[in-house]
Structure formats: structure tokens, C-alpha cells
Amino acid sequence: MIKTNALTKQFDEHIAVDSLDLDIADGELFGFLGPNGAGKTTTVRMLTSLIAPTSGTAVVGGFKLGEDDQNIRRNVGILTETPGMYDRLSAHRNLSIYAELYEVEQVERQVEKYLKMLGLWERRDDPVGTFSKGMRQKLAIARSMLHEPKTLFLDEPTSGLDPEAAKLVRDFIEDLKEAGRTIFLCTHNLDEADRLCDRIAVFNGKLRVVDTPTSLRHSLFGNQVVVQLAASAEFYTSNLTSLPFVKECVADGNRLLLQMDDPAANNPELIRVLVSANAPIQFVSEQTHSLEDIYLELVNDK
């Protein structure tokens, strides 16, 4: 569980994080989205007790920030955007060192478990300096899991990975969620956030919104239907604007773009009216919006 109340961080005259209120449930996969410089990494550094807030409070995994900082650091896993490794040491030795720092009881078993899980076992004895960026990223994810933390902070976990490796990491994150871990995910990959996250926050110094991707689509764009015709749509707008469930009808070339109530229930009547008007219907579909559409709508809405 992660809960913040008016959490704020100020550097000189710059307020990086302004009165952040969050309430993240146990076992939730929470996406934290925002442009570069928005304060996402600063937020993660505060919540993992790496830096102190200027004001406000937070509880992470039952431990209070500022009072139980050592327990917070001991019980969370963190993947930073640019994870440091000992380049001249092997992957196995790197993980062993960190496992010992975390006071892991069965170091060898844990190191082997996560090297195998992330596809690095065959390279375990190679110096990390010879690894690609993607391999280093996977090794850093393994490092964050050695002590089996219940709460994970992942900053751009698939950055620099090829599609196959990125899928492996996404599948790994989903497995962690199914195991009941609480995951705080910072990412610029909006499709990834859309597929993985239970809820998302859009953040730019201040919190803009927190909700599920589905609810955000509905609240921002409503229910939109596209009717594709084999002729100009302009001739048929008047047939539809009088329907009580149609809020808006716009012609766009051979398409009718409709904002309407409950498309599943009302599409049959919509189609009946168009057929009666001899409209050459090719297909009817729901207008879908990506998380990118939602994100851009929110961050550009000043």
C-alpha cells in the first residue's frame, strides 16, 4: 500500500512535486505518467526514502516516511532509469553483492532464480561491461527483486529493450502483479501502461487525474461511433440529429462521426434510420481512443 498526503518537494525556488495525494492499494499495478521533468523520478526517490520531502507525509508498505526510512528501503525494490552496475564484475557477482547487502538468506538460490527468469543465466559469468543496454536493464530488474519486496518501483523498465525482451519483462511484471506485489510503474510507453496498469495517474508537477484507462476514455471522449458510407455523409446528418440518443453528428467525407448514449443498445435504431434513408452503409464501429490520446488531452489542457 502507498499513501501520500500533500507530499511536496522543493529545490530552491523550483517546486518539483506539489502537494501530491495518492492512495494505491495492495497488489495494484499503478502507472505514473508525465513528460520529462514532470517530477516522476523525484516522487519515486521520495517514496523509496532516498530523499526527504520538503513537506507532506507518505506511508509505503505500512512504514511512515521520515520515521521508518530504513524499513522502507529494506522492503521496497527499485529500478532506476539509469541503474548502475559494477562493469568489471560478472552478472552473478553483481547480484550476489546486492543480495548480501539486502541480507538475503539464500543468496545463491535467489541469484540463480532471477538470472534464469530474465534469460541471463548463460551469461552469468560474463563482465557486465560487455552487456548490451537491454541486458543491463534486465539485470537491474533482477537486482530489484532479490530480496522479494512486496512493493516495487519501476522507472522505464522496458527502456532500451528489443521487442522480444520487452515482452519478457512485461510478462514478468504481470506475473509479479498476479503474485500480489504492489507496483509503481513510471513509463513513457503508453501502450504498455494501457495494457498493464489497473489505474494511471497523469502528473506534471501537480496531479492532473487518477483513474482507470477505460474510465478516462469515457469521461474525456464519451461514446463515439463511426458510420462508414459509400457516399458523402453530409446528406444523412439531418436524419440522425433528431434521434434522442444522438448528442452530436458530424460529417467527415464518407464518415458520420457520432457522439451518442449507449451505442450497444441504440446502434440498431441508428442503422434502421439510415437504411430507411437509403444510406449506403459499409460498416459501423466504435471510435476507440488510445492512452496516448488521453495523455495528450490531459497534459496539453492548461
Contents of the next structure:
Amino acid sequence: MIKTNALTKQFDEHIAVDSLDLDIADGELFGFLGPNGAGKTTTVRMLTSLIAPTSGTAVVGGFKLGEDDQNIRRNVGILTETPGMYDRLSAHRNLSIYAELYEVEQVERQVEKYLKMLGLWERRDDPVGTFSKGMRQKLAIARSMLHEPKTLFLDEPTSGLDPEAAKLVRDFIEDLKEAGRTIFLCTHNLDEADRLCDRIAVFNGKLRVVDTPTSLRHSLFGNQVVVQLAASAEFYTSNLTSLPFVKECVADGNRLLLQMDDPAANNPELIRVLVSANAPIQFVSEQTHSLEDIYLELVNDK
Amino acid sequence: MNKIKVVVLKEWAEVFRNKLVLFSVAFLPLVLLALPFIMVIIMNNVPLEEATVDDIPEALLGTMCGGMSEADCALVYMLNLFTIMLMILPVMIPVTIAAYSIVGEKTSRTLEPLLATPITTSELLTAKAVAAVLPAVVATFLSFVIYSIGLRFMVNETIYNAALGPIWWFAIIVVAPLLSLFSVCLAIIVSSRVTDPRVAEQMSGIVILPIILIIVGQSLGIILIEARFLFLVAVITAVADAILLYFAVQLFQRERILTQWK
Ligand SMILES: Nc1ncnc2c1ncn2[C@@H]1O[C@H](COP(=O)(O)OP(=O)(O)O)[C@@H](O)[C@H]1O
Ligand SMILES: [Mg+2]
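Switching from the form predicted alone: structure of the form predicted in complex with its partner chain?
First the chain shown before, then all remaining chains and molecules of the complex.
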């Protein structure tokens, strides 16, 4: 469980995080979406008690920020923006150091478990300096899991990875969610947030909106129906604008773009009208907006 | 305690893989030991010229060489300078280790995940200091033991006793660790501001200046290294340690390290 109340961080003149209110449930995979410089890393650093908020309060995993910091550090896992590994030491050594620092009881067992889970067991004795970017990132994820934290902060886990490594990391995040962990996922990758997250917060210094990916789409753009014709669509708009359920109708070449409240209920009537006007219908489809449109809309609307 | 141990061992595993660090910890003691031995061999085999004895400042002659021949006195005087030079070790070794370890953590961005663990900043600072001071103290002590064993076989008892009196053991056991602490604190403070370990090492390297000044002072006869002087050095170093430690602790706060150590 993560709950923040007017959480604010100011650097000199610049307010990086402005009065953030969040309420994240146990077991939720929460997407924290924002462009570079939005203050995502700053938020994560505050919530993992690495830096102190200028004002506001937060409770992380049942512990109050500023009062129980040591317990917060003990009970959360963090994947930092940069993996930060000891390049001269082996993967195994890197993890055992952290297992000790996290007060893990069975160091060897945990290290082995996560090295194997992330496919790094074969390379355990190689210096991390010889690892690819994807391997380092996987190792850093393993490191954040050693003490089996209930709450996990992942700061842009797939940024800079090739598609294959990114997919592996995303699958791993899904497994973590299945296991019931609460995950705070910072990303500027919309597709990733859309596919993985239960809820998404769009954030750029201020919180813009929090909702599920699906209702985010609907609330912003309503439902749009596209009718593809074999002829110019212009001729048919007048037939449709008079229909009560059509809120808006525009022609775009051979396509009709319609804004409707409930396409599932109204499409049969719509099609009947078009057919009786001899419209040469090729396809009827629902236009779904990508999250990207929504995101750009929100982020650019200052 | 366990966390301190883990970090200290980690520091050594990382830093001793660096050739420059190994050089300062292993090679420097060898050089500082070889020089006096070579000198003794030369002086035992080559007749001493009057000039060398004349070079010894008047003030030193009386205290240092009661009842010794002039040649012996010259030897004691030279050995004294070499013993002081051994004190470069407790200063240079911690500077090198601390500079490489702190700047290394900064540039490879390993501090953030480290600080996210339940290690306290004082545990971390202690670990950094111990990791730098311990090898220095051990290297200094071993060098001094080898030095004194070597001299025992190479010079006669009168010279040995005059050259390596109890004040030198005080210097090695008390003053050397104090100097190490001083240099590690300075290295931490300097390293927090720079991004190149070599720069940190050079800037912190100014701590050997006082030692060089003492060597020069002694050879010019301005300073006489005897019990009272060493005791004074110990007290001054201890006070300086306390002051520098205060600043190092101030600099070594989670948020500072993360947001200001660039
Ligand atoms: N230590 C700091 N001092 C001053 N400004 C900072 C500091 N850390 C971050 N910022 C500023 O705060 C803003 C948010 O940064 P950050 O949290 O890293 O964003 P994100 O992770 O979303 O890319 C940026 O404008 C950045 O320049
Ligand atoms: Mg960031």
C-alpha cells in the first residue's frame, strides 16, 4: 500500500513534484507515466526515503515516511534509474553484497533463485563489466527482489533495452504482479503502461489524471465509429447528422467519422440508414484511440 | 556490524583490482624500505667524508649522538629522515583508496542502490574509512617491523638504539593511525566535489606536505624530532581529525550524496 498526501519536492526554485496525492492498493500494478524531467525519479526517491520531501506526507507499506525510514528501506525494493553495479565484481558477488545489506537470512539461496529466474546463472562468475545493458538491467531487477519486498519501485525498467530484453523484463513484471506484489512502475513508454498496468497516473510535475487504461481512453475521446465506403463519403453526411444518436459526423475522403454514445446499440440503425441511401459500405469499425493521443493531450495541456 | 564488514570487503575487492591503488599500497612501502637499506649498505662500505658530518645541524648533534663517532652520528641522522619518510604511508594509502572508492561509486552510480538498503549513513561512512585506514595502518606497521628487523642486522646496536628508540614506536602505533584518519576524511571531502579519482588523489595528496616540511625542518635543524615534538604532532592531528571528521559526516548525508555529489 502506498498513500501520499500533498507530497512535494522543491529543488531551490524549481518544484519537481507538486502536491502529489496517490492512493495505491496492495497488489496493484500502478503506472506512473510522464515525460523526461516530469519528476518520476524524484517521486520514487522520496517514496523509498532516499531524499526527504519538502512538504507533505506518505505511507509506504504501512510505514510513515520520515518516521520509519529504516523500515521502509527494509521492506521496499527499488530498481534505480541506472543499474549501478560494481563492474569489477561478479554478478554473484554483486547480489550477495546486497542480500547481506538487506539482512536476507538465506543469502546463497536467494541469490541463486533470482540469478536463475532472470537467466543469469550461467554467467554468475563473470564480472558485471562484461555484461550487456539488458543483462545489467536484469541483474538490477534481481537485486531489487533479493529480500522479497512486498512493495516494488521500478524506475523505467525497460528504457534503453532491445525489444527482446524489454519483453523479458515485462513478462517478469507480470509474474511479480501475479505473485501479489504492489508495483510502482515509472515509465515514459505508453504501450508498456497500457499493457501492464491496472491503473495509470499521467504526471508532469503535477498529477494530471489517474484511471484504468480503458476508461482513460473513453473518458477523453468518447467512442468513434469509422465507416469505410467505396465512394466519396461527403455525399452521405447529411443523411446521418439528422440521426439523434449521432453527435458528430465528418467526411474524410472515402471515410465517415462518427462520434456516438453507444456504438454497439446504434450501429444497426446507422447501417440501415446508409444502406437505404445506397451507400457502398466496405467496412464498419470502432476507432480506438491510442493512449499516446490521450497522453499527449494531457501532458501538453499545462 | 555485519553490514560494515560486507562493505569493507566489497571496497577491497573493488579497489584492489585497480592497478594504481595496488601500486600505492604495495609498491610505495617497498620503495620507502629499499631506500634506507641501500643507503646503509653504501655507508657501511664507503668511507665517510668530513663534509657529510659538517652538514648535520649543530642542534641535532648533541641530543642525537651522545658519545657516538661522527660517522655513526651521520648514519643515525640519515636513518631518522628515512623513518619519518615511512610516515608517508599512512597518509598516501588511505587517500588513494578513498579517492578511488568514492569517486568510483559516484561515476558508476552505485551509491543510490547502496543508500536504498537499510545501511545507515554512519555505517557506510565507517566502512569507507575502515576500508581505507586499515590497509594503511597494516602496511605502515609491517614496513616498520621489516625496517627495524633489517636495521638490526645491518647496523651496530648503538646506532640501532639511537635510530629506533621508543618514540618511533609511538609514531607508528599512535601517530600513523591518526594521520590515516586525517587523510581519509580529507579524501572524502575532496572526493565529494570532483569526478576524477586522480584529481581527488592529487588534491588530497597535499596532506603529505606537512610530512615533507618536517623532513626538511629536521634536515635544516629547525625541528628536532623527539618525544615532545611527536606528542605535539599527535595532539594536533587528533584535533584536526575531529574537525575534519565533523565535516565529512556533514557531507555524508543520504540526500547530499545523491543530489549534490555530481
Ligand atoms: N538534485 C536536484 N537538484 C535540482 N534539480 C533536480 C534535482 N533532481 C532532479 N531535479 C529536477 O527535477 C525535475 C524532475 O527530475 P526527475 O525526477 O529526474 O524526472 P524524471 O525521472 O521524470 O525524468 C527535473 O527538472 C530535474 O532537473
Ligand atoms: Mg527519471
